[in-house]
Amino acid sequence: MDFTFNPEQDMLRDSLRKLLEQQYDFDTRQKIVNGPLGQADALWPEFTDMGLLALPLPENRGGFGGKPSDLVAIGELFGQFLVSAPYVGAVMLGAQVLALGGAAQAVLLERVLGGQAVVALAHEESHGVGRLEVLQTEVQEGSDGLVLSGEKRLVLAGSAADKLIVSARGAQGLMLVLVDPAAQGVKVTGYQTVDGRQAANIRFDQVAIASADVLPDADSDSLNRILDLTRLMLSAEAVGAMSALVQISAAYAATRKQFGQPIGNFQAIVHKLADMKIACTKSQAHLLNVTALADMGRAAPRDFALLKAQMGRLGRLVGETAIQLHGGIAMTDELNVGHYHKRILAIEAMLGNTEYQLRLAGAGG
């Protein structure tokens, strides 16, 4: 297996790194996440021009047909720079699921890829990410056609979405339906997540669904493939955040002095830094292994589940150790250490936490 990025991916990473270094320092990021609820991220037009919105989508839907390794290449940088743009919710989930639709959704998909609209996937419920048989949101036949009822939680980018794609149980199995957030019977409650992103809880009460708003090619296998690819992207972001914490902590230990010498000279600190480095290296190796398998079409659902479980366990270790090394200041908003840790914790909770992933892997994926 080849565990290195190809020249095209290196060029993409270089361009993205330069953009983030020039326009997205920590202070800029804080102004964005502390702005009004649903405020568009300043990087979105730049991501649109770079083709990042079209990267994971198939070519027959107007995308670039990017490989899993392309997404990992940019995901690590998102983690290193704490990018708050709603890429996971609006692109990895919303746009990719929208691409399952037919000609009826082509115009909307074109607007999404052009950065003119945001579509969010409403899938998680109060019990987390479950299989079809435990979905409580349903589409039923009403007196005047199809109606949708249920509640979704932690809808990423849901507070600012122009359209929602809702997963529900139908008469023939899984259904994915397009819903206007302003439609009668839809109640959107937006909020800020612990890591500064925007999300929403959304209730649907007998919402009328037109036949044209039912995505025709939706099935459990297609949705699960998108969720697995999103877990890979989130794992890459976690690795990027861990790498940043290792570098920040090592630099702090080399300059922070106690008893007349840098704390990095003390054996206990050396051991903690070594533990962080080992955890980060193990995470990177696991990520690259699963990415290589995914590029070859050989990654099974169990591989993605174990990867995300590993990111949750090792990411928590790295984040907590970084906070211990920095002391109380690491918990303040003024220092980026706590924000990296919050992002790692948020990633661990998304699309099934560590315990869920381990159960999924134990069940054979």
Contents of the next structure:
Amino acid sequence: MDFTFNPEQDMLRDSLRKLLEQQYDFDTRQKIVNGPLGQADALWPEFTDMGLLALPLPENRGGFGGKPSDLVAIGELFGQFLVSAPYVGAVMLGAQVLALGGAAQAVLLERVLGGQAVVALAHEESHGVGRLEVLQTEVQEGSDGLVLSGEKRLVLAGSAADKLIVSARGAQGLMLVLVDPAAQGVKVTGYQTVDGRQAANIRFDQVAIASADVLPDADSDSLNRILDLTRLMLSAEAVGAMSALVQISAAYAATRKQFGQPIGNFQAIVHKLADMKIACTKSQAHLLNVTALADMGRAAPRDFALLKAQMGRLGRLVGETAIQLHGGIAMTDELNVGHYHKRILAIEAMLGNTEYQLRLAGAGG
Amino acid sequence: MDIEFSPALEAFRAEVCAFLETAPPDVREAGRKTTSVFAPFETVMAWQKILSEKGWAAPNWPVEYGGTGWSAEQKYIFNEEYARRRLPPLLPNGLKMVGPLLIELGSEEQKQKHLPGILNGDDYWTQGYSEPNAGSDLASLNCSAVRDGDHYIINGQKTWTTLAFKANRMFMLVRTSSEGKKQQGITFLLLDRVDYPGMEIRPIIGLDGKPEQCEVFFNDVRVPVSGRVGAENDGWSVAKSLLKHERGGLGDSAAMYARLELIRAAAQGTPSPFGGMMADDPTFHQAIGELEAEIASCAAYERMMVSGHPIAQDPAAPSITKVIGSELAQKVSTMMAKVSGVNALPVQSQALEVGSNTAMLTDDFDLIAMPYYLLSRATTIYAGSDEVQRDLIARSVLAQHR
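So the form predicted on its own is up there; where is the form predicted in complex with the partner chain?
So here's everything in the complex, that chain up top.
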């Protein structure tokens, strides 16, 4: 058994960490996030050059065939640096689902991997669980061909995407269709999420779909695998955020003085810090175990569900405790603590929250 | 990353399984009726004898003293298969505490005298550490030992001496000096019998209605100086060295997974007041899902320990392990008692005995649910309370910033 990153992964982490330290310290991040919509892709050229965009994609689609542990290796750093660049939306979801397509999508995929185009997956609906069985968006056979109708929520990277891939129920089951966001009947409402990501809610009102824009052989298993891998990536981000919060809170408790001494002398504070450390350690261990299982192709859907649930439960504990431990200063936008907590909260809500994952696993799913 | 065991390790697993399948029926019954760290005494000591004849009683000991020489992964596999079968855990005092301590710090004479009996289960050692006024603050103990020629004369009281009324040996901490810091006047003693004149053992009835813990009173008890481990007044460092052998955690998650399956099975047979079975109730799904998630985190952490991952090498790791394991045992036992519900309320001390002729009222899940729940309240108290562990964890986290 070995749960450590290999030398190549360590190198990748080192160079990514250097890049983020140089170009994405917290103040810079805040400037980017608070700028106009679209500036969140500040790191995109660098990510492209580093090969991160192609990392998870299969080699026969122009990717590097990266393993789950490759993604976790960078995901932790995304969490630690609160990266707002649309990696989850544009790569984990958009590019990976696009790569399920055939020759007709090859040119677009090449542009995506080259950083010249962004494709977003419009999948989540108001349940927010990503479960295929509850999809409401539909593709129907109209008099002039296929038409798409429905509403998608939290389309990550969807506010400035060049193309959308929309999941929908068709006559034969799951369909994945490419849609131009400027097409008639598409209404994109872009926004920023609480954790600094760009996203959109998108309505599709009788949107005409050319048959060439239907991804051939879309199957639920492939999409579910991509969603589970994205849950793993989000879990890695959560662990990165939790580790940062433990460090930041310990430094604060060691130096912040009240009643004439560092608050880290008070047992009430010390035990909160210990709870954070324990939760963070459990989360790290859980993440690495599921990552190793995934590398071996042995992670079952319930493994991802239980992991995601723990990230929600333990992450919330770490984030809320960090805020309490800092006191009033943590209620300000200026301090990074609240931003880490918001990242954790967003991760919890995405692709099935804690209660959903627990019920799923508890019911034997 | 790699999570596979080698074919050689899988062959080892098969060998372990084959042997564990030969465990006698009363040993299996003792496992099913284990409600705390301490399995039913007579049966588990007899089982230890069988294991020691196989050479498997002390996986953590060096080979030259009768250990197995197994790798960390082999020990992990053994623990996993052992716990999966719900076999009764061997009592830890000799095999995991005083035995390894003697191997490290005992004199040649002490090793020869005591290790064989510890290994084969002839001797059971009770631990004399805590006192009524020295619990978490153990170093404030004041049970005294005064040197008189080749003997120490002991006066005072020990408490929480587990199963002392079954024991024939005792290891203890005594105060030999009140000079300087309180840690500096402590001495570690081995008592080669527990029926010295002036010793009195009184069992304490626990929350489960049965005696497990004891008090031991010492009134001018003369014990030989040859039982001292380490130097006089150096017992605190001896005791601390023992603590490192007490590392818990390993194999706990396999036992917890086994109990999770018991809970699932019990819920299948328990009607829900809202119709159907408890196992079909969404609130049960969420609760059992949460429990499984917690067990999975603990199991993952154990794997970090076995594989030597850096997060398990953290200076705070022993305390983190203790807290994770103890809190998990409480969560599992709480869920068992909840699922058992009113069926956990009848006191069934007779039926809980191994080989009892008294029929249990319902089944062995209900039989152990309440005693296990009640005794599990101790997991966050003993071996350094979880509050003390949290102090230690935070101290190590803060140390990097001070």
